[in-house]
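What follows is a single chain, given as structure tokens, in the form predicted alone.
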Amino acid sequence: MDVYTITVLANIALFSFLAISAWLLLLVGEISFGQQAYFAIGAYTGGVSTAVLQLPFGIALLMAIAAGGLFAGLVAIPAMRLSGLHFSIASLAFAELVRSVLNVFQYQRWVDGYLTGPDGVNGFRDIRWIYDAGIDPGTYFLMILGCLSVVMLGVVMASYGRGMTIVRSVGENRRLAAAQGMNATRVRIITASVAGAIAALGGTLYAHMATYIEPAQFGLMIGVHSLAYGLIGGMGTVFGPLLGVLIDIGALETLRIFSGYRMIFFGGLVALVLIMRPRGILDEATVAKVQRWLRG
């Protein structure tokens, strides 16, 4: 494959982490416009770990996941006292707070003859691990795909156990779930932490592919798109948000017919799907039909 094709496929995979992150919160009954905050936290944590601190890439991934999960959990503890529009506004406010902090955050060091590290609004350059390690774009794309596969496998496995059943129960009717002995607040906080960790993982993978990041890259529209992917793709399966990413980046962004009008088409598609299929293309009923068909 040529570099352009690899880049498009890599972007589809990377933004799928964000899409799954927002989708998990939708399942638990919350609409978040702020998952880009954890994507940014992961990007900066992973970038600093390898470019500035010179830590191994695997350690950088673990640190990014831990940072995303920790911050998401800390935010969720007070935010989960809210619900509906109030939670959505709180998530957006936190994302803008993170972006504002990154605009002034500076932590630079000389490494191998060049100055690297976050430089506030000027961005963070020379996140060069994949080049220093001699990894070509195709190989790195496979690494991204491998990480995404692990995340999806984890969600699928949870779907066959009680984990996702509890999450969906809390999302559908919080009071009924509590009446059945489920701690709805704890479930929501844990789900938010897992969602933050997934977004942060995608963020650090994105930073190492781009080699340059800046606060402006983690604005509101990324959060809106990540939320819309799940709404379009469907709530019935983890493949739903991936379908949403494929439609947006894989089709609308790459086809020349949509050049210059991508946002118009995407917004119209979101509205159309929500009217015709409120739970998305791959909703629970559709997924159940497919499962019955596969079982014969």
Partner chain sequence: MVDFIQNTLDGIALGSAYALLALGFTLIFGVMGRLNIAYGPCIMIGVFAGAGVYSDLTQSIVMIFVATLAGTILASAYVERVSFAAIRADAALASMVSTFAVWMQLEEIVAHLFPARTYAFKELGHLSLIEAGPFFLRQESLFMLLVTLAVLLGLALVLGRSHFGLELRALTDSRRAAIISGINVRRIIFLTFLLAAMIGGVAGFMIAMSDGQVTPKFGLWATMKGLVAMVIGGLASLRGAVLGGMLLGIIEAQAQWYFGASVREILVYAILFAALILLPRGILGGPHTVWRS
Given for the second form:
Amino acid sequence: MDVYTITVLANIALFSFLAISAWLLLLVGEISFGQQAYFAIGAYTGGVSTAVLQLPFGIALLMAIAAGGLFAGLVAIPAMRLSGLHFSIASLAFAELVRSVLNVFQYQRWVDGYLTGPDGVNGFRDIRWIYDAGIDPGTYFLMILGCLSVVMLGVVMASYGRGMTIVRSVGENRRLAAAQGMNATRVRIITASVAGAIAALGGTLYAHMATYIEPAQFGLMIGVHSLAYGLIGGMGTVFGPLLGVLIDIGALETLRIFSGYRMIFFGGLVALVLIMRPRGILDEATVAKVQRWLRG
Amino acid sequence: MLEIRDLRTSYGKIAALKGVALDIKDGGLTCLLGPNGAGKTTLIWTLAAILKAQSGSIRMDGEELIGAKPHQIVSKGIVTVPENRLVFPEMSVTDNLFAGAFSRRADKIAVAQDLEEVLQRFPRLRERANQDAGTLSGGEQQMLAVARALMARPKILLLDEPSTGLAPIIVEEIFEIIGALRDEGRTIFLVEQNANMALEYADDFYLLEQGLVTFGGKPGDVDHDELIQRAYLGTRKAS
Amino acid sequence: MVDFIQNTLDGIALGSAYALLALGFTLIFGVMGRLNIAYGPCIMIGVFAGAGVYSDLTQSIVMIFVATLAGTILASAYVERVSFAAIRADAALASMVSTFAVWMQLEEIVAHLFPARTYAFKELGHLSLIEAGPFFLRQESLFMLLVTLAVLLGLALVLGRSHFGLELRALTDSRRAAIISGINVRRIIFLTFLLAAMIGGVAGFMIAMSDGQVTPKFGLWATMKGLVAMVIGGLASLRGAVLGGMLLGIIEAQAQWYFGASVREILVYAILFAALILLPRGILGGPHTVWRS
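Switching from the form predicted alone: structure of the form predicted in complex with the partner chain?
First the chain shown before, then all remaining chains and molecules of the complex.
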């Protein structure tokens, strides 16, 4: 595979983390415009870990996951008391808050004769771990794919167990779920925390591939896109958000006929799907039908 | 005259009206009785076009009304006084009354005359003309809801359970108002749980049970006690 | 103390623009119970239309104003059709997401039609300051304040005296009672969108004039400022929107003076987040103005 193809595929995989993160919150019935905040937190945590603190890559991944999960959980504790529009606006406010804090965040040290680390609006360059370790783009893409598979496998396993049933029933009707003895608030906070951790994992993988990150990369539109992926792809299965990413990045961005007009098509597609299929292309009913057909 | 034939309405898969047929005659009070959950309020909301009828017909003087929008129903002169005194809580009593005349926007002088007339009929509303409707008592809100409907110059007035949740003495007062409106020759369709009170004023009545009209006639025609029992409890327990 | 008062004066002028943006949000939220996040981008279309007329056609301030207003109204009408009229009444969140989708489209349309990104807008001109003792007021601040007062007065007349105003208030107060009373809900919603677009167009015009230029960032900026002011003020309360706008302007002016621009940004979003959690009904929101979701 040439480098261009690998870059497109890697982008699809990286956006999938963000899309799955937003999709998980959709399942508990909340629309988050702010998952890019945890993507950014993961990118910065991971970058600082390897580039500034010189920690091993594995530790950096774990620290990013922990930071994403922790921040998302802390935000969710007050925010999950809100619902609907309130929650959505709060998620948006938090994401912009993170971005404006990163605009002034500085943490630089001398590493190998270079001043390295986040430097406010000027960004954070030289996150060079994969190049120092001699990993070629193809191999790194496989590593991203491996992480994504683990995440998706986790979600699929949860769908076969009790976990996903609880999450979905809390999303369907919070009061009813609570009446049946589920701690709806706790389920929502844990889901938010897991979603934050998944976004942060994607973020740190992204930072190491890009080697350069800056606060402006984690703007509102990234968050809205990742939310839209789940909404058009479908709520019924974890492949829904993946389908959304494939449609947008895989088809619209790479096909030349759409060049320069991608947002107009994608925006129109999202608007259309919301009118025709409010729960996405692979919605619950479709997924159930496919599953029945597969079983014969 | 309003002719309702084979009217069906459902909530998702649950049928609420299963082919209702009845007539509302001009210049009289037609009363619809029935136990809880029989579909009385569903019928009112369907007539007001807020719920969509699945099939059947609603004709006013021969004109089909199925498919019309709620505001078109009001401008044809079918005006609803909904259950639970639906007023505009954060608007003044006067603005609430003006709101009743939405369908006749052009007619400024006539609307002002009607406002005066309505305030004469309900002196208590005149005293509170500048108060927010949300601050009125339950009885006053019910009067306001009736008054607001009159501002639309209704050809047919649909009243949904006007006595619900009110003290007996207020209920008497409300029914006296309804009686007065009937005596003026207005066409009224009254849906009521309080069968005793309703039958006192009704010219015709129908009994709705489980989404179907099971019985109808004039109040003098039937055994009063049995009818009352069925109106409250339904057929099964009465037999 | 002198600084503080001077900042407050500057803040009120800036805040009056925020107040208009918050009013637009609040009017739409009031009749629909839904948010139009694309409100800022619609105004952006308007100010770019104004900038286009200014650079290619005429210097006439009236024509530029008309173009700004027309652009905003046209874009708003599109949003109303696609993201509100076409989506089921009970799907408030789908509507909100849909307005984001339309936002993407509007941004790309501007990127194609105005590739240089930053365009000059008719400037108010540098006029002298009005001084009073140690304080001064910029002419453009006075201009913003006066325009805002004129809009507020006009809005008060429309809402209080006109038939449409009564219908709008009725629909905001109780949707069900409004339907029962024979209001043509769809028509009033469409007209409210146009009214909000007009207010937004005026706000955009006066902000662009005082900046002397327009950029594609205007959409996000206007949406965020309007939203923050609306949330602080009390969600479905028009008075709250004005108050919230003023308050936001004053807070920003003080923060800018004492801590600088980056801290100002942080503070604004921190306040929005805190206000949502601590004061979910805003400072002027009553029991009836709870967000319906």
